[in-house]
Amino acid sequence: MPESVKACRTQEAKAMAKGPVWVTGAGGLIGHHLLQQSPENRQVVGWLRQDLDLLDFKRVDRFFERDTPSAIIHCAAMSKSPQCEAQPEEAHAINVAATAHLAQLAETIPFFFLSTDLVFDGEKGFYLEDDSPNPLNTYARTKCEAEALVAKNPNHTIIRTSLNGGISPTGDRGFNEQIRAVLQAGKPVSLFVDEFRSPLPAIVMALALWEMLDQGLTGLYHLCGSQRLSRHAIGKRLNQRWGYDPSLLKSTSLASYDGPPRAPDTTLDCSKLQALLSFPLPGFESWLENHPEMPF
């Protein structure tokens, strides 16, 4: 089939396309705020893993020709990379292989993949669209394949992020969840000076992806915060919010971590994206001060 008569028809496939916008991972951090900030003119499903396991590839595909959705926006990953490590089989299989499984069911209508800054290497920052990915670790690693396979259809959206902020529904999926746990508790925690990361609250995440959905992006573009801050910089910031003892916030060093490999320093570029949305990716800090009333 010419590629023209292709398009055309993956046009007219969209035009035609009435059936909610599926979300999965619901019941994560970015997936809860997608599904509070879905607009009023969208009708949206939610999917938890204990509703449908996209493991069970028979049971995806029945419930896909059920609902017919009008796009799907891929948030359900494992995400934590000690479990990656420990589980690489699993990482894979629900990183990448479920993730193939929806995207070639969804060959017709938008695919949105949320990827990662950790498909760098951390050795420069700013990274750009166009630079070279170098995974370090498993969960990078699995990411990676995925955005390939994602890739192949030039229909869909492969969107990089970096730290995403906010209220989880499990209270445990924000970096911020994470670490106020442990002052909350009275215990310390160690962050790192010389790792560095472009945290955006995940409100914000979710009120672009629904901007782009709408504007019928697609590709692949950078997507986070437009402040680069270290992690132990992070944790101060937040806890001056907070008001934990401050001398539970202890500050570390990569040349001092034993571990899996880290990457030192994964701040991505946004321009790409940033002049095709209608306001400005905030950075960590401004966003924090402007809206002292938002839970955090």
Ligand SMILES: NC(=O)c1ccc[n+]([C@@H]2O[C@H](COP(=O)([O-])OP(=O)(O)OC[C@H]3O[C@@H](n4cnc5c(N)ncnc54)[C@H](OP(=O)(O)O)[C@@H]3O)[C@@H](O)[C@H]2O)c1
The other form holds:
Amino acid sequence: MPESVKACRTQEAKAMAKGPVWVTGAGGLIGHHLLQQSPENRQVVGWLRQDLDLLDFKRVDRFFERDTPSAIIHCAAMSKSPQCEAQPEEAHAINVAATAHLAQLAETIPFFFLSTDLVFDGEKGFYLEDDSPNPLNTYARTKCEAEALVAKNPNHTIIRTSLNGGISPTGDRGFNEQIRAVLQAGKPVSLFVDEFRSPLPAIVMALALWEMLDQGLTGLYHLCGSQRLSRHAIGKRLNQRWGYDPSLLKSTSLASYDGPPRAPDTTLDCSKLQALLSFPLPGFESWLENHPEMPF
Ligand SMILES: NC(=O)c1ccc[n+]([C@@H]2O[C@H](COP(=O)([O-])OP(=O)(O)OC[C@H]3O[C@@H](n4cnc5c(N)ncnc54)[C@H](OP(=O)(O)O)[C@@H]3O)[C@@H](O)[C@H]2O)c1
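Take the protein just shown as the form predicted on its own and give its structure as the form predicted in complex with the named molecule.
What follows is the entire complex, opening with the chain shown before.
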């Protein structure tokens, strides 16, 4: 198609796309926070799996035609590595095929795809957007494959994030909820002292995503907390807030671990996005300190 016709079609589509912003995965941790933080000037539709299974492509097409969404923030996924390892075909279906389908529908509108720090093998840390991915597990491979499909459209946006914490509708999606459930049951929890992440409260993630949409940012961005912490340090800091028996928090090391491959340090360098955001991406500990009122 000639460039002039393409540009004309894009403008027409933009003019038509007055509909709501679609948020997929609204029953999950980040999607839920996106709905809670949605700006007043935005009409937003949050999709739960029970209302729209994203693998039912015909139904997705029908709803898309009905709503003519003005943008899609795609959070739905099989987001836990062990589940993806156990169900690789299902992981591929939602993480890759459903993403490709939505991206195709969203050809002429903003499409935000949430990806992960786990696209990296964790040998280096402080990864930049143009560092080469080397995914170690099924979850990360599906995300990498989906990234490549989304990246074909220069008007679309890929956001890689790290551990997000907060209270999810099901009470079990945030890393904080998972650690807390074990401690609350009076059981010990072992956390790596030498596996590093840059955790971010999901509420901050949501605020940043809305701002990115407002700014019309396209391309690839890293979005996570500004503090590098080991999993053990994260658990310890959270338990200072909760006050469970500290002896239940055990340290363990990747050196003595013999399970599926793990990425030791997937901290992300977020300076590209930070330069564009109106607020500083917080360090995890300082955010907790400054928000004692927030359930976490
Ligand atoms: N949270 C993190 O720490 C983190 C870190 C890096 C990247 N990410 C990425 O960020 C995105 C959002 O993460 P999250 O933590 O909010 O994930 P989440 O809590 O697991 O939520 C994902 C949501 O997707 C829904 N879903 C799965 N399959 C679906 C289908 N076929 N049709 C419709 N909905 C479906 C799930 O429904 P059910 O509840 O019914 O399963 C769930 O509500 C994901 O792409 C994830 O990979 C998250």
